[in-house]
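Below you'll find only one chain, the form predicted on its own, shown as structure tokens.
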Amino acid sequence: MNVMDYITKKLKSEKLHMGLIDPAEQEPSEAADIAEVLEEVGSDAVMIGGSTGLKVESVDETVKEIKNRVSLPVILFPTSAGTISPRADAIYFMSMLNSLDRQKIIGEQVKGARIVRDAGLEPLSMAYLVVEPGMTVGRVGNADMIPRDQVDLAVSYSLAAQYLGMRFVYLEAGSGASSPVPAEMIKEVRSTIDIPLFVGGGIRTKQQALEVTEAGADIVVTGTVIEETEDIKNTIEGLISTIKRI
């Protein structure tokens, strides 16, 4: 599967919902579990990823168990070189373009190269905005993160991600933050960039899931409210719905 091809093929018509498993939260069959209702209520395709610590280990088998179950594609979200696993079909070969950590901006992706290379992964050239308040992933990447009202900031670095010819923009308020990227970041973002455009963070309602797409964002990530709600299927179909009826 040509998981680029895939994601440019269904943007033409339709915005897209991806789903963020973290491998550290539930054991390997159980992440199946979430992945099978996933690709049940719609969503486009399954990232593996989130955790700090994480070991290459239970992300392979964590890959290993959805691949055998669905049929979406199953794409990496590494916070490092060393939780990189060859059993997915791509991996955002991410740059955290405003963090203050030479590391995390070139490092980490200098230790990773040759080995998603010799996995055969599909790597998919990103870059990686943290956006207030940033929550655990500003923190360990240090990053300078954008104010909020700095809507000018974000349109600087994602237009310069684009000319560096990065494939995609991601903007992310950080893992359980209380509120998404602000609507005006996400619009004047969208109407300057000519490549797609990812949200992610703090999108747990439908009436948030429709505030950051209205806005522009091409794709939409959730994470958190796939581990803290209890009925998962009802509440990210409804989340998808939204996002798609756009």
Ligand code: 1GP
Second form
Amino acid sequence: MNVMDYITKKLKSEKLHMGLIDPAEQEPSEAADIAEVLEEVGSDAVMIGGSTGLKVESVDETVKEIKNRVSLPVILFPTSAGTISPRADAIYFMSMLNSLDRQKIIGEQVKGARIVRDAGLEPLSMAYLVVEPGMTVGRVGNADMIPRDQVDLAVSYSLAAQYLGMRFVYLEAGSGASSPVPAEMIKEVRSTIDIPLFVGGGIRTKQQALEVTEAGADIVVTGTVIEETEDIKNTIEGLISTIKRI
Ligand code: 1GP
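Cool, the form predicted on its own is there; where's the form predicted in complex with this ligand?
Now the full complex is given, and it begins with the chain already shown.
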């Protein structure tokens, strides 16, 4: 499966939803149960990652179980070069452009490049931009966070990413953020760049999903809501139907 083609083709006619599963939060078989629900309710891909101190073994086992049971693309969303599973379909080859830590901008990427090549993983080049409040990823990534009212700064970073040849921009408010990336910021970035825009962090309700997609998010990522809800099927189905209606 060529994941870039899959995403590009889908984006021609609809907005996408991707469900983020953290291998540290459940057993691999339970992760596969969640992935089955995501597939059933019309999610477009499963992203794997998101925790600090993740072990490559648990990433690998989780990807294996999911690949055994669903046909959705499984894409790694790595925190470091040490958590790459060759069983996935693709990997976001991402740089946290607004990190103050060289390791997060290019260090892990140098460490991981040959691992990705040798594993035969499809690299999907992505600019990862952390917006306030940023949560754990902002802290761990030593991000010089984009303030919520600095729309121009988000636009400048996103345009720089496009000019550097990156294929995606991800505006990240941080997993579990109290509110998502501001609509005004999404709108300005979307109207400036030509590459697809991911938005994630703090999206829990249909209203929030509506606001970020109406503002211009092409791909909406949700993670925490999957972990917190009592009824994954209904909750995610509601979010996806909202996202796909735009
Ligand atoms: C985190 O953007 C993703 O990297 C998802 O955030 O867990 O808040 O949905 P949530």
